[in-house]
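One chain comes next, on its own, written as structure tokens: the form predicted on its own.
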Amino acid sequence: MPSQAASHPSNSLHVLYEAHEGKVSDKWASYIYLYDAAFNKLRDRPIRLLEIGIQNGGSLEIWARYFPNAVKIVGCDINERCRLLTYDDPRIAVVVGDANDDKIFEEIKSISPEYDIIIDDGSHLSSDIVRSFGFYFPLVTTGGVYVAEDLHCSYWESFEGGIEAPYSSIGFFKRLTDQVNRENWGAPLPASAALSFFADHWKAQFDDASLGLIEEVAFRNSTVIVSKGKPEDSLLGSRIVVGKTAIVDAAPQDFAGHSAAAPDQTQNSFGPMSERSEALLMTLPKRVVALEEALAEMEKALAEKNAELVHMQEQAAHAAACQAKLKADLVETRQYPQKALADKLGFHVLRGLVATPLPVPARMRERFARSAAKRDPKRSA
């Protein structure tokens, strides 16, 4: 693209535009600059040309003065009002209505059924861009171009973008590059798949006869050109290997004449035939919360053992000192059968006199009843 500064030849579309006195049109300087360089090499031909989104209608005047032996000029606007443009030049019509209903679609390819250029100038929003496309590109001609302009708009929230937005319009297009390289993913795959999460979620449909007709996709500063050339044009074609001398490496040699074959990537886990990257990041923050749902299910179930654990270990000190207090008794009966025994007897003794019907005063039969508890073998074990 010429730079800005250069000067401009008489009829480019910069003078066109400077000297521009009818409708009013709206565009970024940028945008006329690559328009004239995109565009000179259709500029004297028959061609058909739509543009989506055109508000004043301004533009229309320009591109048929820039492109004199049009044979069509359609432009394409939602808003009800755009009913009062008229125009002297025949070549221009205008449809009402919303570009990716059926009945304004049917209504637009009536008119032509194919357009050398196709411009999408219309909500911005990514939802409509990805629609249009997958509306409007087979109906451009081969050789013809795509243009889908104020791509900025892709990075903002309100127009259902985001730098990270896996489904934003910026986001579409440069998945569409695959489709430049579609003869090296290394799986038999309609074209489509590549693009089927955008498909799904902005419930689009894409053409795999016209989107393997891609020959390029060139990014400019809010604007992508998509252009269509014969299924040969974006082959990568044989290899040509010419001169007499190889002192380093002789091999390439025999491949000349070889035609590119790329090797099976159907078990390829980032390859053609997995989930779509784009689908998984849109399940990311779902898997993040199931995840973090599982961790506290876990960090409970843990507390609960730790609480468990430690009823164990409470439970296995008492029994330790259960059995200390045993085996201290043990080596004190042995090393005192006698007390013990007398222990023994007393207690039996003291449990009858308790018990005796013989009139014994109560406070001597409390007596007796705390000393043979203090004798009682239970209370030692």
Ligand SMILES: C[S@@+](CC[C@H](N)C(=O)[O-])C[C@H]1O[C@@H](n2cnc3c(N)ncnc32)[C@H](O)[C@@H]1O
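Positions refer to the first chain, counted from 1. Superpose the two forms; the largest set of C-alphas matching within 1.5 Å is the rigid core. Predicted model only: the values in this text are computed from it and were never measured. Compared with the form predicted in complex with this ligand:
- Positional change of H20 between the two forms stays under 2 Å at the C-alpha, relative to the superposed core.
- Annotation: Cα of N221 displaced by less than 2 Å between the two forms, core superposition.
- For H258, the Cα coordinates differ by under 2 angstroms between the two forms after the core has been superposed.
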Second form
Amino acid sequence: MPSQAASHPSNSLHVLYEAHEGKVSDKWASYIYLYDAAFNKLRDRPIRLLEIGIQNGGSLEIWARYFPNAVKIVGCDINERCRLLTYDDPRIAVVVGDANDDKIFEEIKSISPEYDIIIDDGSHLSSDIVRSFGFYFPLVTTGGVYVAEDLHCSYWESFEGGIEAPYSSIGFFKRLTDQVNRENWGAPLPASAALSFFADHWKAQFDDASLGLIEEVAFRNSTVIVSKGKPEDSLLGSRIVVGKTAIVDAAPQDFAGHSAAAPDQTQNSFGPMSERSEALLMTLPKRVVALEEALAEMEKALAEKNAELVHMQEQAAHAAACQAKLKADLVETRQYPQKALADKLGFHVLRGLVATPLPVPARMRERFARSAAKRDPKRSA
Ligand SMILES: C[S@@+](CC[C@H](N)C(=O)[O-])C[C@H]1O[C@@H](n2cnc3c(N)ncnc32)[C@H](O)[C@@H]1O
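Alternative state: the form predicted in complex with this ligand, after the form predicted on its own:
First the chain shown before, then all remaining chains and molecules of the complex.
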């Protein structure tokens, strides 16, 4: 619980909440103290306030009391039953419909083209939160604030979140802090470039001009407050170097009055021109699967080549055996005396004649057989 809990003046938001008896409002205690601190500077101004998600409508009654000089207090809720909500205070208006519908956005804008305070207490789905920021942050006035409530939901899967979910609403607002430091990116990119993953993933649209005016992104448990300032409010400014003695390092004195100039980061592989890390994380599982598939293909091709190699080795072994046999035959042939060779040849020729399918008389076959038997190399051996 914020420290403000201990002391609250008689007209604080906390006191108004405690005393409230009208329509029901449902907020966490820490928000009440946080809003008191954050909205106090606007309290007596003719502000315009928009709350996305009003349910029973009680918060609008309380805001009307908290901001006595408010000009417009607008609530938007998708629940059709919110049409039953009526208020005596003419400053309060209720728009029924999806806050992220173009027509509803136009209706809200027609009530007031600008708002000093916008509170998103709608569905708490990451998609809705990111898209609503894209729709409504451009309507925030200079000096105004945009609040997103109940960001604890962004850690939960059922609200399109998770502590490591690249697309969660808390991830979006963490990424939004880069806008505060846009001067230091080191590349001439439009403000929305850092949010390109969220624009693609949630089909959200971001306005470069208003992103360029983000002065502060402040987190508390479950809330973020994004403040809009003048362009010069988020600049680093010039370097102020004062004093006369610099016995450790005189270098700072050379930079007195210098303006900030970020070194070029266009070649930095983790710089502003590189792929957004959220997109990288999202595509990582797919990339791993693609690599595994490519590896499996390569292993299959390698196995096929190995089988071919084994076959070729077998053929080579067979060829070597044939070659050895031929060599042996050659050696044997060379060693034969001519008669033995003639006998061997004769034996083969006569055996062929004995077995010939030609119509040879039986007696002649017998003679061939006898002559072959005489020349049979096995017999002589
Ligand atoms: C937590 S309740 C709001 C409580 C209220 N702000 C209060 O202080 O008592 C959330 C409300 O958001 C509304 N809601 C959900 N999605 C919405 C959307 N896309 N546009 C507008 N309202 C939405 C729901 O109907 C619901 O009434």
